[in-house]
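What follows is one chain in C-alpha cells, specifically the form predicted on its own.
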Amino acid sequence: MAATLDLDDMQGLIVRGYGGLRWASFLMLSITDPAGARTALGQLTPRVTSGRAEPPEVAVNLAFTSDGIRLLGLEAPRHEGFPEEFLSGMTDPNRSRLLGDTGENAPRYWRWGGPATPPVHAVALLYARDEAGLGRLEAEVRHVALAAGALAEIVRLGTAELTEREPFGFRDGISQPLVEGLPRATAARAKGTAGDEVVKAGEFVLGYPNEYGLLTDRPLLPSPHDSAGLLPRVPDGTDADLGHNGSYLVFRQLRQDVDAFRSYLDEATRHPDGTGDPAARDALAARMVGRWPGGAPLVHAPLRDDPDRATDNDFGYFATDRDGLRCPLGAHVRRANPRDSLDPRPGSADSVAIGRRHRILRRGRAYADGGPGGEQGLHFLCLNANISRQFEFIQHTWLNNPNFNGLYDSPDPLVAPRSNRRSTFTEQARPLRTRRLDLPQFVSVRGGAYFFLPGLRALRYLCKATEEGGQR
C-alpha cells in the first residue's frame, strides 16, 4: 500500500518540475548575518510553493548547503543525522575524485561553489510562466531577502526558455521515475501504463519507506531543541524530525560544447572523399545517446528515428538487446538507467528492483549565456534521499566507469570526463564491432553544490530565532 504523502509540507519541486513555468533562475546566496538572514528568510517562507497544486504563474523554492544550515543555528550538524556526503560537500577532495571533478572539471576552476569563489549557503529557485513574470519575481525575492543586507547574492544563474530539447538537440526528460503516492504514479497504475517506473517515495522524500522497506537516514533533533513544536515528532515521540518531507538537491552547472560535439560527429562519419554523411552523423549521435534526437529508443527503433516512439519508455535490454547490437552497451541512456541489465539475474524482476534503488528525480533546466555562439549547457538538478547511493553511484559506477558492462576504456561517450584522453566508444556489431578512439570531452563542470531542500515545517523552524543552547 502506498504511503500517504503530505503534499502541503513538501516543497513543490519534489512533486513536479514546473513544466508550465517555462522561465527560471537560480539565485545563489551567502549568509553574512545569521540572525538577520533567519529574519529575511522567514519573511520569504510564506512565498515558498508547496507540492499541493500546480502553480499557475510563479513558484519559489529554497534549499541550503551544510554550511548554510550551520549558520542558521544548527551548530553541530554532524550530530544531527545529516549524511557525510552532504556535510563534506561536493568539493571535498575525495568526492571530487569520485565524481570525476578533476583536471579541467576541478572545483578550483568553477565559477561558483568552488574554493576560489564566495561561499554558497542557500539557493532560491525561481520559476515563472513568462520572462517578464520572472523579472518581477526576482525583484520581489531580492527585496524581501536581500534588502537588510544579511544575505548577499553570489551569482544569478539564468536559464533558457524551457523546451523539450537539451542543447545537444535531443529530447530530454523522457525517463523519469514515478513517485509512489503522487497523482501521476496513481494514474499510471490505474491505466496499466506504469511499467517498472513506479519507485517508493522514500527514495526521494525523507520520512517515507524506500525500496528497502526502510526509512532513509534523516536529521533528527532532541525534542527540547524544538520547544515550540514546529517539527513533527518521530513515532516514539523522542525526537523532532527535521528531515520529514525534505530531500537532497544536487545542483551542477554543466557546460555543453555543442560545436565540439557536432564537429566530432562530422569528422567521424565523413566519406573517404571527404564529403559529409548527415545520415551516418545522426546515427552515430543516436548510438552515443541511446535514443534518436526525437526521443525514440534504439532498442525499438535501431535504424531510424520514429516519431511514434518519441516518448517510448516501456522497454528493457536483456530480452531485446542483451549484446548491444541495437543500442550500444556503453550508450548514455543505457548507463544512466540500466533497467533490467543488472545483476543478479539480468532480465528478471530482481534486476529491475536493484535499479529502482539508484534512481533520481531530474529537475534540470538548459541555459544559454551570451546570445548566439555563447556558452550553452545544463543546470543539472536532481532530487534524491541518499546522495551517495543514488546520484554519486550513478555518476561514479555507471557514467564515469570505463569498464561499465564489460567494456574497456569506455566511460560515458557524452558526459564523462576525459581525464587521461583515453576514451573509447564501441559500437557492437556482427561480424565486427567499431571502436572509436580518443573521444573529445563534450561536457565540463562549471559549478556545483549539495543542498538540503527542507519540508515547509522544517523551513519555518530553521528561520526561527534561536535561544540559548540552540533551542527554538
Second form
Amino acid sequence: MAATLDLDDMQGLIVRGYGGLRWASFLMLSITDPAGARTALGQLTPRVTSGRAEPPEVAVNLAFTSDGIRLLGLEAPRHEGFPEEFLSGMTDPNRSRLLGDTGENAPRYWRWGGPATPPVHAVALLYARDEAGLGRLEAEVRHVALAAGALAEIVRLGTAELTEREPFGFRDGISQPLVEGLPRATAARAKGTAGDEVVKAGEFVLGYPNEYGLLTDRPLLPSPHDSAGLLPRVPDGTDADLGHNGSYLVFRQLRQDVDAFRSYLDEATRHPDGTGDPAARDALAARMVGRWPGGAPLVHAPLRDDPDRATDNDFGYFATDRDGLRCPLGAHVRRANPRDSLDPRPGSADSVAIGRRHRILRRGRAYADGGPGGEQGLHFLCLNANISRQFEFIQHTWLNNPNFNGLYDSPDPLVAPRSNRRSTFTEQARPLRTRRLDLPQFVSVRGGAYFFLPGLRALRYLCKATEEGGQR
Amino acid sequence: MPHQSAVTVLATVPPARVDDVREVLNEAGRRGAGEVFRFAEVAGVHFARLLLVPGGPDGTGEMQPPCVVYMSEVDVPVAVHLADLVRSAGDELDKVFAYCDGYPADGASEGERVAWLRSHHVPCAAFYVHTVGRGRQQILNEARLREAIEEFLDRHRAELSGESPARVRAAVQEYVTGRQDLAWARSRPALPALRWRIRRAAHLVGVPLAGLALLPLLVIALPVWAVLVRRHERRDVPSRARPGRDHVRELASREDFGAQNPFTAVGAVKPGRFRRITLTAILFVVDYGVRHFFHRGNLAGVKTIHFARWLFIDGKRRVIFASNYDGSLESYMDDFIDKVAWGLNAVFSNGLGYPRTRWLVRGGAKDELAFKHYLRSHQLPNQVWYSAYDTLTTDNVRTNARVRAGLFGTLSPAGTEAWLALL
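Would you mind giving the form predicted in complex with its partner chain, to go alongside the form predicted on its own above?
In what comes next, the whole complex appears, and the chain from above leads the way.
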C-alpha cells in the first residue's frame, strides 16, 4: 500500500523535472541580514511551486544549506535530526576525500561553494518556458528577495536550453526511479511497465517509509519551538516535523571537457598509419558510457546505435552480459546503476532490491557558458532522503571506486577524478580484453553544496520572524 | 603456507597517562604505521593496528580501565610474531607500552619484552580469515604475477587477439616460464601444516560430538533460554543516542585513504549472567562457523572482509570487534544490514544499547539508522593502522589467486576462456 503523498506541501522539483520549462537558472544566495532575509524569503514563499500541478509557465523552488538554516534562526541543538553530511557540508575535508574532490577538483578552486568564495546559504531554482520568461522571472525574484539587501547573489548559474543530450553528446536522464505514490509510478504500475523502477517515496521525501519500511532521520523540533502550529506533528508524539515533505538536494557544477574527451577518443582509436577511425572512435565512446549517443543500451545494441531503443531502460546485466562483453564492466551506466549485478546473488530480486536503496532522482541541467568554445558542463542536481546512503554511496562506492565490480585501477572512465592514481578502462572481449591505460580526466568539479529542500509549511516556518524567546 | 593468527596484546593504561599514550600513537600514525613499526619487514603481517580503548562503564555502570591494544593478522604463530616485532621495532613499542604496569624498563633484554607482550596476549573468542592459508607473500606475489601477465598481454595484444584462447594461454605460460622471478608460479601454493589441518579436522568433528552428548541437556535448556531471551529483549532499552559530531569527525578523518579501512568497536555486555553466557555461547558458534564453513572468501554473505575478530576484555564485561574491510564505512554497514543482519544481531544484541531485536536474530540491525548510529557511537579511532596490500580488495586477491591457479595445468576449452576472462 503506497503512502498518500502530500503534493501540495512538497516542492515541485521532487515531483517533476519541469521538462516543459526549457530554460532555467540557479541563483546562489548569501544571507547578510538574517531578519531581513526571513522577510524577503517570506515574500518569495507564495511564489514557490508545489508538486500539485505541472506549472505551465514558470516554477520557483528554494533550498538552504546547513549554514543558511542556522542563520535563519534554527540553532544547534535543534539541528539534531539533520544528518552529519548535511551539517558538515560538501566541502568538509573528509567528505572531499570521500567524494574525490581533491587535486584539481578541490573546493579551494571552486567557482562557488568553496572556501575561497562567499558562503552559499540558499539557492533559488528558477524555471521558465522561454528565455524571455526566465529573464522576467529572475528580475522578479531579485526584486522580491534581493532589493532589501538582506540577501546577496553570489553567482547566477545559467543553463543551456533543455535538450535530451548532455555536452558529451549522449542522451541523458533515461533511467530515473519512479517514486511510489506519484502519478507516473501509479500509471506505470497500472500499465505493467514499472518493472523494478518503483522506489518507496521515503527514499526521496522525508516523512514517508523508505525501502527499509522506516522513516529516515529528519529534523524534529520540540513543540514549543512551533507554538504557532505551522508544522505538522509527528504521528506518535508532540514534536513538530520540520522535515516532512522535504528532501536533500545535492548540487554540483561539473565542467565537461568536451575537447579533451574527443581528442582522447581520436588518439585512442587512430589507425597505425595515423588516419582516424570514426567507427572505432564512436564505439569506444559508447563503451565508456554504456549507451550509444542516441540512448540505446549496449546490452541490447552491442554493435551500433538503435533509434528504436533510444529510451530502452528495461534490462539487467546478469543474464545477458555477466562478463561485460557487450557493455564493459566499468562502463559509466553500469556503475551509476548496477541494476541486478550486485552481491549477494547477482541476477536475483535481492540484488535489485539492494540497488533500490541507492537510487537518486536526477534533476540536472546542462550549461554552456561564454558561447562557442566556452565552458560546458552539467549542473548536476539530485534529490535523496539519505545523502550518505544514496548520492555519496554512488559517488564513492560505484563511480569513483577503482576496484568496482572486481576491476583494478579502474574508476569511472567518464566522470571520475584521476588525482594521480592510475586510471584504466578495460573493454572485455574474447579471447582478449583491451586495456586502455592512463585515461585523462574529462569532468571536473567547479562548485557544489548540499541543500535541504523543505516542504512548503516548513519553508513558511523557516521564513517567519523569530519571536521573543526563540519561539515562532 | 602457514595458517593465519590473530595477535592481540592488551595492556591497561593508568588514567593519568592516557593522553601521553594517545599522543605517542597519534605521532606514529602521522609518521606512518609502516615507517614506524617497519611491518613490511616483519614476517607475514597482513594488517596491524594500535589504538587506545578508552575507559568506560560496563553493563552495570562500573568503570573499566582504559587500555592500549596492538592487533595484527599474521602468517606465523603469535610468539614468533612478537619476537620479530620486538626485534624490528622494539624502541617504538617501548614508547607505546612504557606507561603500562610492569613493562620492562630501559636496559631490559628483547626476551623480557617479548615475555611481557606474551603475558598480555588476549585470545580471540572468534577469528574470521577471508581465505585460510593464503599468506601475505602469496597475496603480494600473485598481485605481481597478474600485473606481469597483463603487461605482457598489453604489449602483444595485436598479434594475440587473433589467436585461439588456448594459444593465448600458451603464450602467457611461455612468458611466465621465461621469467626467473616468477618461477614460484609454476607450483601450487602449499597447504597449511599437516598438524594444523589435523587439529582443525578434530575440531570439526569433536564439537558436534560433544554437542551430541549434551543434547538431552540442550533440549531442555533451549526453550527456557528462548523464553528468557524474549523477556530480556522486551525489557532492554535501546539507545537512541546519536554519535557525537566530534567523534564522527575524528573517525572520518582516518577513513577512505585506500581500498580498505579498519574497523574497531568496543561495547559493554548487558548486565547479568544470562547475557554473558548467551554471548559466550554465540561466539563459540561463530568461532566454529568461521573455522569450518566461512573460510573461503565469504562471511555469511559478506565478501568484503579480509579479517575480523571478536574478543572479550575486562573479564567479559566488554567486547571488542575489529575488522579490515573493503570500501567505505557506509557500504560496510549497508552490507551488514542487507546481508548478515541476523548474525550481527545474535552477537551485538547482547551489547548495551543495541537496537531492539526479536528472538535474538530478527529486527536489530534492520532498524537502519539506529544501527548505524550505534556502530558509529561504539567505533574507535585506529591511531595506527597498516595494510600490506592497501590497493587490493578481497575480490582482487581472489582473482589474482585464480589467475595463478589456472595458469599451468590442464584446462578445458571453456575453462581456458573463463581463465582468460579473469585478465
